[in-house]
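Below you'll find only one chain, the form predicted on its own, shown as structure tokens.
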Amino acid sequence: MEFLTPSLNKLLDDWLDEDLGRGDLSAAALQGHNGRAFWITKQEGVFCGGYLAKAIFSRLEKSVTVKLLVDDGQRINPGQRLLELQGPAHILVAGERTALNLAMHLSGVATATSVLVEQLEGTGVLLADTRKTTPGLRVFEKYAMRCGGGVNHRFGLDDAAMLKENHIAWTKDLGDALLRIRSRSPWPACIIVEAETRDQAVEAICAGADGVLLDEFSPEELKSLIPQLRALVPGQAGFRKSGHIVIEASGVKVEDLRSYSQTGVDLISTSASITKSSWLDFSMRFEPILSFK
């Protein structure tokens, strides 16, 4: 995440404003001094947030230098230095909390993701995130998911159409619903249908869905069902992006990931990497300050 869009830069400004308010009252004690500091981790895991730290300090003062010692997505060990900073001492103090909070949270997400991805190693099955994210942090949490080895599902309702249980309950004709979505969507957009029963999954594929999300099926049920779904002839609801139907499992207990990976699914989606992750513990250590000449 070396490049930040205007909207993401605005988020960083908002978070800095939350902490700084009308200005850091302690800044006067540090005026006229340069500072040096470094980040150190107290825990092992996967680092995420270095490029955001650079952006945060740069927004406060262009003269601050941030040297990344660890790349986002790299494994870290207790006592390891993560980055080094130098610049006006009052600026380093002003950006410390916002930058650390963001990096510790995102590194926790990346670390939790990596633990789950390890269970799928060698299977070819991908671990995807969900829209269960912290408001205002979605793009950053999904970036952390990628740093941990996962892949991103849709970022929002405008990425792909997903018909979930409420849509299905209120839709009398699934094929007609898919046709109406196709006619109003850009051609690259996919349509995914969530299925809670075998009949719903069959109907979705026959209606022309690009993907089917199989929710809360057991591994044994999926092993029996997925070959049947792969053999179905798709319907005529517009056109499918490819001949391959993406089959996704959700509602999965994380301790059962390996079992689900043996069922023939393409993806397993989970919110656990984000909703159940813990922050990694980092500290910013300061070195002796130098007066300006």
The other form holds:
6 protein chains.
Amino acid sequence: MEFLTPSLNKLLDDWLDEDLGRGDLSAAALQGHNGRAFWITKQEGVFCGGYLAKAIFSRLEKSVTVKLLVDDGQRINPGQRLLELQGPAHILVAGERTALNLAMHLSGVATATSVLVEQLEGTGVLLADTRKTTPGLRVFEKYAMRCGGGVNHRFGLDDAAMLKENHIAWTKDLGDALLRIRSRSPWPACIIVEAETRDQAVEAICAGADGVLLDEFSPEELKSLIPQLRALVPGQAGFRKSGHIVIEASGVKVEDLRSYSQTGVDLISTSASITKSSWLDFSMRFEPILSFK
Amino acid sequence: MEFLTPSLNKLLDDWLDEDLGRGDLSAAALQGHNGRAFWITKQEGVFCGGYLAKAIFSRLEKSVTVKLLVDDGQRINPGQRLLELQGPAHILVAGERTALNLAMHLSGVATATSVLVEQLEGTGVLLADTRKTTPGLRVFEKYAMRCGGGVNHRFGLDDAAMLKENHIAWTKDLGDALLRIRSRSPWPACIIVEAETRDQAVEAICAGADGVLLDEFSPEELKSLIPQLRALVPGQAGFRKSGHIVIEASGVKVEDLRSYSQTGVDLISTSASITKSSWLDFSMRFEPILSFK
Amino acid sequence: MEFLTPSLNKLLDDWLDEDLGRGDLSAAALQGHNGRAFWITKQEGVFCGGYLAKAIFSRLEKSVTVKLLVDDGQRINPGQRLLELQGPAHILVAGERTALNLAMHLSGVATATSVLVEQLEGTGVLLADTRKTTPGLRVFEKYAMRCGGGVNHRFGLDDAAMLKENHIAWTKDLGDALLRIRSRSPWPACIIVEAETRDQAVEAICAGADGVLLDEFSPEELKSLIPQLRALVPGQAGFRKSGHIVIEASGVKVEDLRSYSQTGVDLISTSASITKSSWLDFSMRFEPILSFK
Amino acid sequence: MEFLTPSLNKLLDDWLDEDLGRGDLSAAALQGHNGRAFWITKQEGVFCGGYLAKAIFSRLEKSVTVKLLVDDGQRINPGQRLLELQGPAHILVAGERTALNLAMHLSGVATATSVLVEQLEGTGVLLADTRKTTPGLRVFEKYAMRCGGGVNHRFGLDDAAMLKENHIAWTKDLGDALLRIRSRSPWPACIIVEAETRDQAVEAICAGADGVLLDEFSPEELKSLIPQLRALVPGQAGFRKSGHIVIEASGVKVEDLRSYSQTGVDLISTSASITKSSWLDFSMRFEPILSFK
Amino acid sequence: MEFLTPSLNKLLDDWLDEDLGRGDLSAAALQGHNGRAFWITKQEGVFCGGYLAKAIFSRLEKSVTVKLLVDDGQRINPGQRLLELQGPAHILVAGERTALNLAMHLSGVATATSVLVEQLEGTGVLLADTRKTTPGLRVFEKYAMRCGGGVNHRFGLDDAAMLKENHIAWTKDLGDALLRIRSRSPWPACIIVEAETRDQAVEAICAGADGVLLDEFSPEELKSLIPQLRALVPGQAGFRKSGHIVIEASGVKVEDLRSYSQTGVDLISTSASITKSSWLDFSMRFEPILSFK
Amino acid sequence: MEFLTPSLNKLLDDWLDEDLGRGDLSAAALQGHNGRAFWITKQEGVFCGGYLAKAIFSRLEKSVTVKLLVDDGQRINPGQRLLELQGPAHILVAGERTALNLAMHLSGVATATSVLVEQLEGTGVLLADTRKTTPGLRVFEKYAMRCGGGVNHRFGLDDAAMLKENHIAWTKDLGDALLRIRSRSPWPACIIVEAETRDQAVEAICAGADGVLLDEFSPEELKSLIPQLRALVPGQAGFRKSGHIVIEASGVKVEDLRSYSQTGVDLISTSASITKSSWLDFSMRFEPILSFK
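The form predicted in complex with another copy of the chain is what I want next, because the block you gave corresponds to the form predicted on its own; please supply it.
Everything in the complex follows now, all chains and molecules, and the chain you saw is the first one.
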């Protein structure tokens, strides 16, 4: 994350306002002091949130300097310094909680992702996220997912379509549903079908789906089904190569990741790195004070 | 368009505020009257904007009723009534200009699109739009494009990636650029390469592009190039079928549409239906007045 | 346009967000490069949008420099360079489409206006716009109108009042309607009456209207009516001089502008320079690259 | 005020948020109760704010009913009931302070205005406001001014232009300044010149000003100057009649209003009804309670 | 006020937009000039609004310099210069009214407060404000109150709870109401009970209220009641010391402040410094002009 | 949570927009169908988010009905139905993810809280939260904390002040810092001192702190320190009774909660129920379909 759109910058403002309310009462004890501070991690993991910390403090006052000592996506160890801040004391305190909360949460997501991704190492299978993200934080949590080594699934209901159980129930005819969605969608938008049976998966591909998500199949079922699906489309080898139908597994327990990775799937999608992760624990330490004015 | 997201509803509010400013001065002459009004078209074409008119008036006051006499996407003829409004006179006047301006512009876009689409009739080639849209109106203009028979291209810089001349210039290596974009993108996001030479087109497909946009090629060049490109990927027949590489032509003059449609391209993208269209001319006629309270 | 209010700056942000969505996917291929670019026009006309381009890029990042090579309102010729940009490559790409779309559209409006204004040259009659403007762009389109040599009519329902057919229908008594509007309006607000008959025009002036808009009268009718109207108010000669009743013609076809200009009207109002204009075609060319960081 | 634009409705939301913050802590003691309440005035004056109270409570919850017992602009006496509310107790309490604060302030403005207007009774001279209004409340305070019998001056820097001392200082040539403003303004926008000497006043009218504001002249000076100014423009008799140059006095002490009203001025502008007014004192009395659910 | 939260900065933008509307028409006469200006007070009092003026002009353009010649909270005398501005003439004019209106109003509040606070001098009794503040200006008016020597009461319905007559009426049991509010409130939130009888006051303290507001008691009643209340809680001496129950009087006429200050109350709350204050009168004087570019 | 402020409602809109982006592509397959759906929990725990689900769907369309089958704060068991929805199919799908994500996360927080609170059962010691909350969700996460049986600490930097290590470092003199904060704070705002040594704790209370937070003390240290602190203020027995100094422990490991609860502290504050909780897993099941229109 090296650039924030105007609306993301506005979101940072909203988050600062959430903590500041009508103004920091304790600022009265800080006015007129300059300070230096460090972020230090108490836990190991994968860092995420340095660029955002920089952006948050700069929303409050341009004169604050934030020096990143660790890049987003880098591994960190207990006691390590993550970034260094310098500026008016009341500004450092005003942005402290918002910036730390965001970074601690995102680093937790990146760390949890990296643990899962490790299990897939060497298999060529990718770990993808889902739309189960904390309201308001999707862009940032998906960024953390990438920092941890995962790949992003669609960002919303509008950048790719997924035909699920309920869509199929309503429309009855999967092919017809797919056609209606295709004609209303921008042409580069992929349409993925969530299949719960072999037949649905086959039907989806024949109807022109760009990918199928195989939900709650066992590794054994997948092993027999996937070659059959691949045979339907004589495309190139390799993920997202033309003609390579994308096959995704979901509903996979964390402990089964390894066995699923050997079924021929392209990717496994999971919300676990968001819904089951804990925050990493960082603290902000203040240094010798320089009085100013 | 049968549903507006919260942010699109807010946009309608902003547009009403633009015309209302600090309030309609002429309302003083209307207060206390109820009215009925019709929209009538002075020109033929394709209508677009009925659902939005409904939404605009309902933002001002729930009690206004708007009855659509023509559906979006339907052909209209001079003198035809398009919709009927009923409600407090000062509300009808307050929303009149905003709703009409939007519908007259969008109907102009839909009509211009339909004229171009007609030229492609029977060829199976689709007409796509571009990102050359009026600031603030993209979602609506792209909707009008669909109403006129076109298909939408990507909606922004985020729902599909397009590698253009300048990206390639900077990165030098097309394959490397494509890889970097792929790894940062949600997996279902298509990557399209704008090619200006045969070699670039071939390189793009080999590097795994989901589509190529052939800019300012002649019909003859396309006729010889396209089969060569198709041969690179042994996919299914049919647009957006798995394995079917999407080939798009751009930089096509309106009068050449027909000859380009016989080159084997899947779609022709043009901004003409937005940048060169005129508004359709509608008027709002007020009917016998019923006094109220 | 040399200064943007806070709300207009916010509008630029909204437009950038419209194109950027959740972030430019292609930025991944540009990160770390600096660039220079030029805007070049492919068509002749009147330029409009340089100051706004400057503002748009500065919303994204202060470090981008935009050097205007042509002033708003100046004539331009095919191949001419319009402005020069320098800054981080991913920022140049992020703002490109929004800034160009706006400038190409506004330059189209300015150009169309200038063509109409030329027809009135030497007659002393002014060309005015209307409230038929694209939703969200009124302030900018009216600015483009001025760049093309036109004069602005009111900006909304609140900065001047216009009594139209429907107001008169409801209130029955024109004089009474005018009085009610006058008493609710800020005193410097002009009240204009749209008259469709001679009698309405006379009645309007006698009732104290600041101007009359004569809709769909023929040049001959105007020639006989206008002296009669002027005689009602023995004011100074010259547009907007005290006592000079302002007389405006509307519903004029573009080809009849010249003959209407010889009827004694002060101004002719038309929406044609907005509703019937095409965008001018500009392109953004990127130059040799300087790597940075 | 019988209709609120979207942005004014949003302003009411902002004001409710200001008082509610993160939510009313005392609501816990009210939940599940329904209530009825009355607004009662402790002081006499002119009421203003009933329609706005209605709007405020309806922003919180549609089910609240607000019955206006007194119209805006009506005189009220101590002990009189102003409006009646019915709805969920926690909603009545949530909107109470915001609605009352607004109405008490606006009624103070309306009352102060009416006291000044009384002094002008029978003279035909109008009392106008200025741009000295409380930030955020201009539209509402100007409405209160009308409720008290005054007339509004321009609403902002954009709906009429006023050339003041400093503009003249910078431009040196009043006529040139006026011309530059005229050409950039919508044609129906009035241009008023604030004159501090006889010569400036004469120059202004000759240069085509729509009105002159004579600042800090004595009644005697005005008596001799005004006929001279009127003679420059042989217009109709009557305020805002065509050809009638509008002459305005400012810098008038409240106790001198009467003598200024006999100098031939059209209107006297003053900020006193806003800057020197006190709030009227209203209270909200709650009635027997009906439990619900 | 030495720091503004993002939402307060946004509020300043909204206020600038209120005055600027679609743009300052008179700017056309100022473009290209640089200027210097001073704020000068015509009246004596307590100044408030310098920091905000600085913020307002910096929202419009960073290049404007504002030098404060007087600190907020300082006494000022007629003719005294308050601050000095330098920058582009059209920016100085664009922010002039908004900044002055705010400062003149807030200085009026600070001055009115200081007059009341003087009456309490030497008594140790504090003057507190209420929630009767102008919509949108609470944070600023409460700041002005502090500048004038007062102390702030709660800022909204959410940072402390006050149990009033109506809450008690609905819940019947004061103790139960207090408990319900306590359990839903953040633990550091104070709960204050507005008591109208001796018994209510006693009941409130026994039920665990953090303070009692004694409304419309006479000084004599307070003198006998307060020691009785203090005896219920054997706390430390001194306002807001642990165990010191806070006793507040309200409904006090301005002329009775002194006698109420000798009853043993800790503070007297009043809305008078806001609801009954007048604006201080400042003017902005422009100085010799430096032309630029 | 039985009432949402305008700004919280706006937050729900922002969250819906986050998922909807430019509109749900799959809606094309659902248009014209009505549906019914249930939320079912796969895990046991404490429910939170029903009222918010109701609010979310009603933001999209008033006609959707949401029937709560379980109250917020109630225990739930696997397979249990939580709520029932009925309305247009495309609306149910549009709000599904946002409402579920919020409720699953908040139910996770409520559940984690309840597990910790159980350990304190019968001890009279309360569990409080902190400012370590997910950006944008503070009001909702603190509500979930209450649903789980906890008590809220302050909501931001403005509703209570906390003097921490760094404040003391800067100001050197704790008493002076406390005084400066007190004079700038609304009087009902509590000031809490975070003490890291016995001496600081004593100094804090003597200086007039409303509470002390004892960070990273051992249970043994607390047992000896707390009686000493209580002796400094001879107040009433009982939490938040007048004169009862509030003593809070922090930095407590989850497994030590029980032993800390026996040291005489009033409350233990922890961020664990937010930073270490997992989402509860709910699904939305769609039922037989009723076609409409």
